[in-house]
Amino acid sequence: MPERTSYDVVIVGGGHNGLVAAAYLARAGRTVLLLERLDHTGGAAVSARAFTGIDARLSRYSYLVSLLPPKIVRDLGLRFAVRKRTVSSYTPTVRAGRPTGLLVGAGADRTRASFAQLTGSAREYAAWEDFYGTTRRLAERVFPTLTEPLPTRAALRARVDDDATWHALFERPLGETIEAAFHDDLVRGVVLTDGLIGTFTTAHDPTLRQNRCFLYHVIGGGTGDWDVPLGGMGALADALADAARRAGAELVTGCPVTALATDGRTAEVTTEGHGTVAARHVLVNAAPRELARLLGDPAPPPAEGAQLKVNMLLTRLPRLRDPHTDPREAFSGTFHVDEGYAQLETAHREAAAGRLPSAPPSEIYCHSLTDPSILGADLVRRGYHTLTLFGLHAPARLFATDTAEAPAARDRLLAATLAQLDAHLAEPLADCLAEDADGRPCVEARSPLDLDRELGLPGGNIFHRELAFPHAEDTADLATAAARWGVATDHANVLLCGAGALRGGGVSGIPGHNAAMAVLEEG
């Protein structure tokens, strides 16, 4: 039960962004109530023992960290750390009838040699170094702006201070840039994947949704690195909840919010079973669709997720068909399956036509190679490992024709996806899967519809809605603090603090930080 009937701030939703906002505002002396419908906080940033009787805490939904600013970790005194992966990625393929692959990481010499072996020349590696040197410089300039008031388009362009890079990534389809920079289809595909994570689109989409997705995937931390959360993603949620409570915020779980009313100055938040509380400000750590529902407003245009999320536990890592690559190296970075440039475009075309892709693309990584602490000591001793798979081009429309049929469609896609992985292995993955206490294979799959049902992600969209470039238009009205911080809604005292805010998406805490800054700026 809430301890009071009135608060300075009520936060609807206890995901990581809501916890960030709660901690900042409580530290600033505001009375803060956070309401979460589930029996735990964390939202998509949680760890769970997914398999009966197995001592393995997997990052059930989100699983890597890139966009979380060190500033938030420092400001809130979080007991949380990440660890860098020694290998960035491995992409298996077949060339001249022989299994091989592209390994990126483990040192410049190793990467250069892998490019040369794959392509037969030094050109693609030089292009790779030039391209990612450009994105790193972009990251250094753009990432710090994400925790500052929202820049205008002109101001961000001036901050980037590179017209060629601006034009390539903010004004023309990403496919044009990739095709101009690289010749090899596999290399092109590895680059393109960062524009497709959770986004159903193509390399040449004229709306540039692939560019926006790509941008957020290459600017994290000012470096573009994707790091492993020590202790799993739940360690971040736990650290944030601890910080919020230490600061004096009140966190109430198992408390769904059913309605929200506001006159622009004060608001009332109605809960299921716990009455109504008043607030000066309400921060909504939920999708804009959920905000519309609470207000009784028409729903915004539908958003659609496009991914298959799979958690697995193995008794051992499988051997690869490529005899020159150690599975411990291949799976310690992002393991790309069927993500050549042409393969990605074919999979999109099939899914857009309403068919499950014939060769579903996916990326896989092994958390326990970098951080074995998520496994019990006995599992570590016996050589067990986790695998996390993220399937691309699996839009919600493929599962939504008949609700009763959705699990069967998910299972068909899962089987096809794992079959594509098997094509690159020297032994079937099924032979390596652990079994839970009931004798079932340790495989857990989630479709976009599952994510909608479990987390309230509209259509399973992990970004809550279409991503936007991290700037305001030059003609935008930025007269209010909420507008200046990119968290405004149609109501002056109701702010978005989740992934649906401008500069939202991913595990970042940025929308939570920015919503808190807007409240504090108003005084």
Ligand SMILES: Cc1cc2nc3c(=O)[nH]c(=O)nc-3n(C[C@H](O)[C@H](O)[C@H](O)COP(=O)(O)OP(=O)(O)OC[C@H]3O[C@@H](n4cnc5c(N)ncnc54)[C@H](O)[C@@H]3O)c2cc1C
The other form holds:
Amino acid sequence: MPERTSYDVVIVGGGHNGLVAAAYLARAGRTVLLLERLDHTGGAAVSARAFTGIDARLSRYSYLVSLLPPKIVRDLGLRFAVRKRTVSSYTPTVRAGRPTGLLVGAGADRTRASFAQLTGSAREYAAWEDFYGTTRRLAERVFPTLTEPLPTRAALRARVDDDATWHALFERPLGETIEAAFHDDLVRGVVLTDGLIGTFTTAHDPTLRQNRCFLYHVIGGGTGDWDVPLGGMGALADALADAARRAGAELVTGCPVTALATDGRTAEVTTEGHGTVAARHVLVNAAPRELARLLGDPAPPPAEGAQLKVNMLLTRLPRLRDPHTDPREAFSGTFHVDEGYAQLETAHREAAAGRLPSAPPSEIYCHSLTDPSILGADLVRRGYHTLTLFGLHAPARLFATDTAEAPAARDRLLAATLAQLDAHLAEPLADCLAEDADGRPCVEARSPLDLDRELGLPGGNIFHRELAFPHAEDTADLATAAARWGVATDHANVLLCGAGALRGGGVSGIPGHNAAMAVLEEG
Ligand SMILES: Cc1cc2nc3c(=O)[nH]c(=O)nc-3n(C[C@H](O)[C@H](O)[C@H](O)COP(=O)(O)OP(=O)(O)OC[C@H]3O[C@@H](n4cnc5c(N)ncnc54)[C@H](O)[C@@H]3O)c2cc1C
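Can you swap the form predicted alone for the form predicted in complex with the ligand?
Below, the chain from earlier opens the complete complex, with every other chain and molecule after it.
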């Protein structure tokens, strides 16, 4: 139950971004009330004991951190850290009839040798080094702008200060850039996946949604590295909730907001079961579709999600068919399955035509190899491991006839996806799955529509809506603080503070920070 009837700021939604905004604003002396629909905060950045009677705290939805600026961790005094993965990625394949794979990471010499062994020349590794040297320089220049007022397109281009890179990544379809740089289909596919995570598109999409998605996957932290949150993603959400509470913010869970009314100066927020509160500013961490519903406005254009998410617990890591790679190395990075360039194109074509992909592409990784603290001591001792799978090209429309009781399409896709993984294993994954206290295999799968039901992600879109390039158009009206920080809505005192804001999407805290800065700038 809220303690007051009126606040400086009410925040709708307690995802990690809402918590960031709450902590900044409460530390600045504002009265802050955060209202969360679910019985816990964190949104898509949480850990959970997903399997009955099993002491394994899995990052249930999001699992790796790249976009969270160290500045936010420092400013808010968070007790939260990440750990680097020793391997960046491993992609199993078959060449000349023999199982093999591409290992990226574990030292430059290993990576160079792996490229040479796979492609038969030194050329592809040189192209890789050159390409990621370029994205790293881009990251160094673009990432710091994400927590500054929004640059115009011209200002960001000047900051990037490299016309060839600007053209390659901001102006022409990513596929053209990839095809010009790389020859090997598997290498091309590994590069392209960063443009497809959570985004249903192709290499040559003229709208450049693949470029926008790619950009957010390679600029994080000024390096593009994806790190493991120590203690799981829930450790971040808990540290943020703690910081917000310590600063004096009120966090109320189990409290859905049902309506929002504003005259541009003051707003009224109506809740289910806890009455109505007034606020000078309302920050909306929920998705733009939910904001429209609360205001009684028409829904924004849909942008469906397109992923199958699977959490698993294993009694041991499976052996690989590739005899030269240790599964502990392969699974500690991102393990790509059927993500060759042509395979990704085929899977997209099938899904766009309304069919489940015949060879579903996915990527997998094992959190517990880098951070065993998410498992109870007994499970660590017995060699158990978590496995997280993110399947691509599984758009929400394919699951329209699934129900919570009979998720037929989801189950078919899960079986097909695990069969594709099995093709690269020397023993079936099923033999390695742990069982929960009721004797059921420890496998938890979610379609985009499951994520919509559980988290309110529109159509399961993990970024709340389509990602945008991190700049304002040159002609944009940046007269208000909200517009300058990329968090404006049609209402002067209602700001977006979640993934749906410009420069939102991913576990970053950036839109939460930026919405708080806009409120403070307005005074
Ligand atoms: C399966 C999956 C895997 C992902 N993997 C990664 C990853 O590895 N790394 C990464 O960086 N990103 C990843 N993402 C994306 C990332 O998790 C999200 O973009 C990010 O967590 C969004 O955070 P948020 O705080 O803006 O919104 P959310 O986390 O969506 O939080 C919004 C909150 O608002 C609440 N809410 C909604 N409506 C109301 C209402 N009416 N009243 C009150 N409360 C309401 C919701 O319950 C929710 O708690 C993944 C996402 C998913 C789903």
